[in-house]
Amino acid sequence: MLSITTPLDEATARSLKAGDQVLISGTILTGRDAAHQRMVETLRAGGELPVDLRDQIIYYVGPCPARPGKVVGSAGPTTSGRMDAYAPLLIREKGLRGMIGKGGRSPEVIRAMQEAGAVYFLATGGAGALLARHIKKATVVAYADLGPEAIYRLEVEEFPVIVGIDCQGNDLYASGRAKYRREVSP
C-alpha cells in the first residue's frame, strides 16, 4: 500500500503504475457533470475558474447531506465516463493531476494523461459510507447553487483507491478483461 499526499506533483504521479494500491491524504476537489460542464464552458468564453486545478485531483463524487455529528453523508464515486468531454482540457490546459471515480476512461482523456503525466484513481462503488469516514472536513468552494454538484474541498485522510489508469495509459480495466478472456478461452 502506497500513501501519497496532496497537491500531487507530476514526479509522484508518474510512478504510479495501474493497480497500485494507494492512500490519499491532504486536500482533494469535488466535481460531477454540472461543475465540469460550467468550468469547460467558462474557460471557452475566456473566463478564469474559481479554483486552481494544478496538481490537485478531483473527486467525481457529490456528497450526500450530513447527519448531525457528521462532516459529509454517503460520498462514493460516478461514474467517470460522464466527465470525459470535459477531462482532457482541464488536464493540459488546468493542470489537474487526478481524478478519482469509476469506470473505463475515453482514448481522448488517456492520451491526455500520458501527455500530461495524470493518473486516475479508481474509488469503490457502494461503498460510499465507508469512505466518507476517511473525509475529515467538506467545504463548498464554488458553484453553491449546483447543491451536491458544487465543488468541495474535502480535507482526507487515508482515503483509498486503486490506480486504474496510470501515465503511461496501462489500463486496469484493460488488462483485467484481456486476463479473463486468457483464463476462460478453451
Given for the second form:
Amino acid sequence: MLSITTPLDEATARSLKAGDQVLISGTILTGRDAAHQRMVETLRAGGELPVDLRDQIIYYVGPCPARPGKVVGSAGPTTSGRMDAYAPLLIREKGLRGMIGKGGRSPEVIRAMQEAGAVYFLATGGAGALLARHIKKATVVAYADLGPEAIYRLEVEEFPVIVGIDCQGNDLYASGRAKYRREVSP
Amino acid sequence: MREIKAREITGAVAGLCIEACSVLGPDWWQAMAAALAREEAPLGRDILQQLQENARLAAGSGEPICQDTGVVVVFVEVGQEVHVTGGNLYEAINAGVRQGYLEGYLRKSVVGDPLLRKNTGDNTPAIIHTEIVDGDRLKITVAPKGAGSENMSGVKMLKPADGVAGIKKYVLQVVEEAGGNPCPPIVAGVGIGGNLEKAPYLAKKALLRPLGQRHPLSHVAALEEELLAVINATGIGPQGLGGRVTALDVHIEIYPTHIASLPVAVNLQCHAARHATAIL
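To complete the pair, please output the form predicted in complex with the partner chain; the form predicted on its own was given just before.
The next block holds the full complex; its first chain is the one shown before.
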C-alpha cells in the first residue's frame, strides 16, 4: 500500500504502476459530465477555467446531498468513459495529473496520459458510503448551478484507490481480465 | 371496491425509495458470501469485501449504498377491485419519489428534457409500469436504477434461426462490451420474446427476482445456469479487474412472440441489486 499527497507532481505520477494500491490524502477536485463539457467549451472559446488543474486530481463523482452533521453524502466513482472526449485536452493543456473513476479509458486518453505523465486511478464503484468516510470537507468551487455535477474541492484522508492505467499505458483492465479468462464455448 | 387513499401510496413510495437505496436483501448477502468463497483473484476478493463493508455501513446508517440513487422504476400491480381516492395514482407515486429523495438525502439524477438536460431537482418523474391483477390490493415495488449499469444494457431483434446459440452469443456480447463499467459482479436480467418494447420490460422485471432463485420452467432455468457459467468464464471479475466472479446471477423472463421474431434484451444490474416492495 502506497500513500501519496496532493498536488501530485510528474515524477511521483510516473513512479506509480498499474495495480498499485494507493491512499490519497490532501485536496482533490470533482467534476463529471456537465462540468467537463462546460470546461472544454470555455477553453475552446478562449476563456479561462474557474479552477487551476495543474498537478491536480479530478474525481469523477456526483455525490449525494450531505445529511445533517455530515460533510458529504455517498460519493463513489461514476463511469469514466463518458469523460473521454474531454480528458485529453485537460491533461495536455491544463496539466491535469490524475483522474479517479471506474471503467476503461479510450486510446486517446491513454496516449495523452503517457505523453504528459498523468495517472488514472480506480475507486470501487458502488462503494459510495465507504468512500464518503474518507472525505473530510467538501466545498463547491464552481458551476454551483449544476447541482450534483458542480465542481467541488474535497479534502480527503487516505482515500483508497488502485492505479488502473499508469503513465506507461499499462492497463489493469486488460491484464486482469486476460489472467482469469477461461475458454468456454457458448 | 376497496378504496386506497392517494396519500397512503405517496407515503409508501417515499419509504420504499429510502429503504431500497440503503438496504440490500438477505439474498444479496448470501450471493456475495458465495461469490467471496469462489473468487480467486486477490484484488477481486478485496473488492468484494469492500462492497460488503459498504453495504454494512449503508444499512447501519441509512445512507445510500451508492451515490447514484438512480431513476426510480416503479412496478405496480393494481388489483382490479381497487379504487384510488383523493388523487391520481401516478401523481401519488411521483409525490412519493419527491418526498423520499428529499427526506432521504438521495441524489436527484433526472433531467427533464433529454436534449436540454436541466435537472428536475426532485428526481421525478419516475418510470412507472402498471399491471392490472385480480384482487383488492396494490403491490408497489420500487427499483432505483443507476445509469452505470443501465447504459450498458441492450436489445436485439434476433432471427428465429439464431436460436438459443444466438441468444447466448448476444448476452455474452453485451456483458463483454460492458466490462467493468456496470460495477460487476453484475446481475444480468434477460428478456426473451414479446416484441421490441416487451423484451426490455421482461429483462428489467427479471432483476426483481431474488438472487439464487431459478425460473420455474426447467429449460429456462438451464439456460440461466449456462449463461451464468459463460459470463463467469469471461474473466471480467469484480469491477472488471479480473476474476472468477463477474455475475452474481442471471435471471430470464420469457413471453410469447411472433413466428418471425426472437427479441432478446439484456438489462444489466450492478452488484447492488436494489429494490423494495410494499403491499397496500
